[in-house]
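Read the single chain below, which is given as structure tokens and is the form predicted alone.
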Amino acid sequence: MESTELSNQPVLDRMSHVRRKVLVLSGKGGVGKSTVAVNLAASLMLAGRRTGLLDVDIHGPSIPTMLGIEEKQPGFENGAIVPVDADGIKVLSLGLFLRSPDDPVIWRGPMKMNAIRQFLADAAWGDLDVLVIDSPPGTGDEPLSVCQLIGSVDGAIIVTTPQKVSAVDVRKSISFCRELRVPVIGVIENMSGFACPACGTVTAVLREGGGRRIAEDMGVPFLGSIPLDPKIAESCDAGRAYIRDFADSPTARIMRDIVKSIEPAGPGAAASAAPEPAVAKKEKEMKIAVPVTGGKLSMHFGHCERFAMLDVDPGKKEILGRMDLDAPPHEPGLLPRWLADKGANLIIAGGMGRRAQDLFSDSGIRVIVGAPAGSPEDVVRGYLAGTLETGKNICDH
């Protein structure tokens, strides 16, 4: 593959023919996300969907194995890259690029978005409904690649697994989609409790929970548990889709479930991984937080008098009510949890601490800072028409 530096309008004209482009990703390795990803893939291809797979783990790819396609190789047609065809997926991955399976990709971050930039324009995707992504774990060169190169990814799905050691990695992974301005579609908890193989009964093995807590801690939708089941990875290393070679188990209804309820009912329908009503009603419900000390806004977030909540409809640009609250105790920690119980998305500050941003962050607020002392709803104003002037964060400590 070329390393050069191209334009991306041929990645937005292949990607134009793509309905939905969901993004798998995981906060760290060994959750079972490319298992996922396949499974995924496989479900809405069954159901009736044109399905392609995106492999991005340029220095792990493991989709080829997975789908028994390891000794197949993409076609070149027309000057484009014809992908693989896996009994009906569409699927690229470098690991179908490699002399061997045991060849390493020793690249650099401007060559693995070359190679990336390449998968997405210059291969014959066609018309799709949905295109997965299998992200490699974290937020490193290649999600942020394909984030920047696709320009609108309609979601992501984030898989962990119980123990807590990863599930608060799910924190950076939402993060990192917030930031980026990607819906999140859900969290995944994978391998949670061992399907038995005879009877199907799961017992816990590990902590249990962790996955759901971390989304209701963050705002976001819990899609649903996988167990732990020896045949998943039976049909892994087979070559094959565990939700098509075991339609019938258990876990199999449990990850069609979780299909069903990231993607619209109804022939026809687009393969959907973003709950569209879901991110709807979401924008509809904005509340944006501005701290108020002398009817203004305070230039020093931490010694405001009160906070004006402010609901907001994004769509129509219009400030719908406007709440004052007291400001609670100055302490540590506590008010980025005091304002998302109050259900702030955003707030608008003078001057905020590296630290409080961050905290503000996890909690699921968005924080723009440096912005002038006007009445908020002037400042909100010129949010929602995009006028509003930020200078220098005045309060960074």
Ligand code: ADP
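In this text, the rigid core denotes the largest set of C-alpha atoms whose superposition between the two forms falls within 1.5 Å. On a predicted model such as this, the values are computed, not experimentally measured, just so you know. Numbering follows the first chain given and starts at 1. What changes on going to the form predicted together with this ligand:
- For Met323, a C-alpha deviation of 2 angstroms or more is recorded between these two forms after rigid-core alignment.
- When two forms of a protein are overlaid on their rigid core, residues whose CA moves 2 Å or more are considered shifted, and Met299 is one of them between these two forms.
- In this overlay on the rigid core, Cys177 has a C-alpha that sits less than 2 Å away from its partner position between these two forms.
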Contents of the next structure:
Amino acid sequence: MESTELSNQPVLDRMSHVRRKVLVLSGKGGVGKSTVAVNLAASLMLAGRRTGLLDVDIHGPSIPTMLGIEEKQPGFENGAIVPVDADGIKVLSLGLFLRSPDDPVIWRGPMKMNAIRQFLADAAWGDLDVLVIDSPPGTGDEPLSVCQLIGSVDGAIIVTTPQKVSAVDVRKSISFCRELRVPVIGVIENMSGFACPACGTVTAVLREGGGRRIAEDMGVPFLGSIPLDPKIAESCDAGRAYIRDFADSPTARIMRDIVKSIEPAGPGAAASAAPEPAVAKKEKEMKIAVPVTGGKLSMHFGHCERFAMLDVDPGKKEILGRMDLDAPPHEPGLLPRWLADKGANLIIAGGMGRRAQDLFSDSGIRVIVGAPAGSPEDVVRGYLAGTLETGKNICDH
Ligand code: ADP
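So the form predicted alone is up there; where is the form predicted together with this ligand?
To see the whole picture, the full complex is given below, headed by that same chain.
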């Protein structure tokens, strides 16, 4: 993780004027995360919400182009940055401050984070009902640091495409949110089918439905499928929000339905402002796997006797229950799949080789290594309280 030597309080002070913070995430770039962020923000603004759009996708800050504001300069007032007005949406993008698109590529990690922290600390959003945040793609240090800087994020929307490879990314994004205690609002499958430019009828192209399946598997809401629609790409290039310009098209209706499904309904909705996370109850819980030998955490997870599976409520920092499962036969690559099938989100282990860690991560399971050989309950309680001391990964080969 990056350096956090500067105080985060100024960022939290700014964020205290924002009622809801919604993160738009994707496991990788190019799946339409920014497109979803722009159209979500436009839709919320058109519904009367005081809406901000923050683009911290440091490697591809495309929001200024998508909203036609590349030439606009944010204002500076009393030492603060005033967001640009994009037809009613308050927008700030790192892209508006970069001298060259190569800047972030050559910045070292801590420089990036300090730039983002400074940017967030200086941004004068004023009072907002909702801030849509276009996150850096992936589940690495950059989106992690952004979440930590912002403080409490109210919910995350995960964008994916229908291809199989994206399913792995969705699992990782869901696990990422669970680990950070960010409620998952749901998954959107983008570029799902092709919308005919003449009549808007959607035809299946790739193997659609992967987003829905993975959402169901992992117990999070599926929000809907947005087709590949040439007009979306044209709108992005023309710097206009599609949902505003093609409000009557079938694709815009699909987008509005998605936004509706994540908005609180009824009177007072406007005041409480947007994405009240339609979080599945399960989302508040997580399952932690601890390899056990002789009743204690096993230092060699691949040779443990059994796995203690502990259900926890991370919000309340409580252990809800424990079930022990006999370890499956020792076969290469089997354990991550087996534990994913059993619903594990996190494995806390003593030692684990790099390759095994990658396999777990590919199965959507986060890994903590170097934990002490205590009872599973003690280890998990330490994790929940933030006091788990991890030492050397004794099996880092
Ligand atoms: P990301 O933020 O995930 O990198 P973008 O939102 O920048 O992805 O989208 C990548 C490109 O795909 C953009 O040119 C955008 O216009 C286009 N695009 C995204 N979604 C769609 C869609 N449903 N139909 C057509 N083009 C799309």
